[in-house]
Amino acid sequence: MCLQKKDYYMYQAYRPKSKFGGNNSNYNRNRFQGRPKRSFGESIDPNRFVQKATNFNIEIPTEIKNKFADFKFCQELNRNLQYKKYEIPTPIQDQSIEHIMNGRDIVGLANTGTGKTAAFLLPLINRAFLNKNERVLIIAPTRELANQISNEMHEFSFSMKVFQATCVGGMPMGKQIQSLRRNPNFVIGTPGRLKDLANKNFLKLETFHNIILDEVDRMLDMGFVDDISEILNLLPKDRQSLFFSATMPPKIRVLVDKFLVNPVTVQIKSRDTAENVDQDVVRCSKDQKLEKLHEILSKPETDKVLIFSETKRDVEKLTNDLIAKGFRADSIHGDKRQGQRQRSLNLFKTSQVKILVATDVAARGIDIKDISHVINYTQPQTYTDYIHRIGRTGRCGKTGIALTFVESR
């Protein structure tokens, strides 16, 4: 994971310099834009961060009743599924797809990594292929999740002439407007950008008869409830609505009661912590944290590591400290332009960098299957945030490791 001195200077020159940090007044003024203020988090007992992985090869104990071939998808979609070697659906897919194909509203509750994206994409791609006038709006809380959904859709709909537009903040609006003018079947985006496009009359919300809200709980945590409600109010009354979430807090129940019609609730839940993630704490003083992190990252088993820190400034400082110590590291946070964020993710995904330091913007919407460790360099604000962070490791039947730094006094 460490760089030779020559390679380190080459990499440091290649890595784009952040415009944030120091006494930059623009950074200080904008650092919290787009993120709701959280004055105080939960007081979390550190013992909740300690848990051994248990029988990680055991799947969620839910009977699978169907194969993908049983859903009567069109031949073209079945061909793409066969190419991807999709034969047996996950529980959320098994229990949701038939209801969606029958036009029912759905509330899908499932943990991260359980296949929710394919559960709503597959039946709607099939519908759009059979009826080219079908239009689908998919709303995600972060650019990363929206891009992930877009990528999965591209693979599922390959050569089917079912078109999409991705509309997220941080990217040029002009290109997105051009994509919308082609009247795509699917529009995938984040709430703020979709609302802006609708207000400018580039996005005709009244033409969408299918709406999917993915990671609804995260969108509410980020303060998007008013934007979501405004968008839902502008959609046709006669529509199919699909809400997918890991949890069902009261605010989501209010949205469900207001906007969904006789919904089917599909709940696929394991325990509130990942059973295949080995969790532990690292106790040290504040002055010892960086050296202790250096020690952990130098171990050969720390192959690909996602590190969480609370603020954008701290993320940049920690990343620079790690690079200075010879580690291949990069960062991702809300103040980076979308192109920078995507480039950092691609470097991490392809193992050109082995360490990605992030704020909670990366806690959802990153689907990288071989992350060996998640390290909470700062404790999360809530236990729910903790669950979403550690859900980035221990995926696809592998055991992951989650370490949380707890400062001793």
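Only the largest set of C-alpha atoms that superpose within 1.5 Å between the two forms is called the rigid core. Numbering follows the first chain given and starts at 1. Remember, it's a predicted structure, so these values are computed and weren't measured experimentally. First, how it differs from the form predicted together with adenosine monophosphate (AMP).
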Second form
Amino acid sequence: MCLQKKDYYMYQAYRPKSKFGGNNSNYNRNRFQGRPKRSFGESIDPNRFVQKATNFNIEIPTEIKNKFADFKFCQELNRNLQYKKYEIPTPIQDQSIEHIMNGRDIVGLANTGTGKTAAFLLPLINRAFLNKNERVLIIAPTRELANQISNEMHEFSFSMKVFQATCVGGMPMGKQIQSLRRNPNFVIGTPGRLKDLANKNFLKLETFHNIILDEVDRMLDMGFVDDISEILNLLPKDRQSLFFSATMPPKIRVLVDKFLVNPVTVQIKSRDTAENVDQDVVRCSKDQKLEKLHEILSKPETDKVLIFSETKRDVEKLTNDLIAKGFRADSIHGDKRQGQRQRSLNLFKTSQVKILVATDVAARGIDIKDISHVINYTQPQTYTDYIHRIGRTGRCGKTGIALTFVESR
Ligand code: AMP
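The form predicted together with adenosine monophosphate (AMP) is what I want next, because the block you gave corresponds to the form predicted alone; please supply it.
Okay, now the whole complex, with that chain kicking things off.
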């Protein structure tokens, strides 16, 4: 089977482009200085929330030079790749796997959805299979993303005796300490928890000669810069470092210059996910909002819906309102324990619940392919946030629908 265009879109993700007025330098600056409060956020012209999806019968821009066979992975890994039906590398895999196998440091400019997880996991699983003393540290900004990487890792390394531990915040430390004691080849975690474990000497950073930072821009955005620098400083000097980020603001450039050695930069031109999304506004007064939302959710074509609201309280309230109205809805936000968040995500992923209400931060890193609608019950703070939100729909070559509530007086 060869890579179909519709498959290709599965790993396309948004990178900000000036076409939508999302000026990149502002984007970077905002992300740097932390998330602005509502009163400091952009005032977004509602007309920018209206746009028809373009049809996606366009040429795939990047030529893929390698086949997976060219990377000469061990037989066991090739078998697992076949099982996962990976046949053709995505552009980021095509351009970075060989460099990683050759031990080069990498700066990968690519977003979620481009296949970057396999780009770094495959060569390193291969290496750890050949040398059971190899140790790899993977740092991701959110628990969800760390768990997602861990799940992919399980599938790629099936029956290869390459072991892993996942160490994320919000989960009991005891089990994580136990799994670290077994000296796993891979440790995947979030910055705060990894730093805690290292400070308590359960995580021996000096033993990791491979380090991956995933979604570096989001980690900085979330205020993890000191934790990351601290961790990087404690790693051995002779190591391979791979940094992945959707953008390269100056603060990341500083990290790259300080911690990477002669890195290869691989930049993937992602297609704008927004092109796959029919975008429209729902104008109504504040009092009519809930009723209007019920109306939309009751339509037969509204299948699987991710609803964004601003605060954890708003999310909880809206979810309860929807449940009271007889909808099966669930929520994710920062006040929920990690186990609860994971359960809610799984229910949504497996379509046992078709409505998930979320805050922006909790929804980061969600990779669920069949979301039919994204509804912005409250407007996002910046246009970049808007594009991130609506990028959750319109995947796998399908057209998604994004509706944004605009309150009229
Ligand atoms: P990622 O950007 O790593 O989150 O990957 C996005 C999605 O694309 C995931 O569901 C992967 O399983 C899938 N994917 C990544 N690489 C390939 C490939 N070479 N062939 C088919 N699917 C892939």
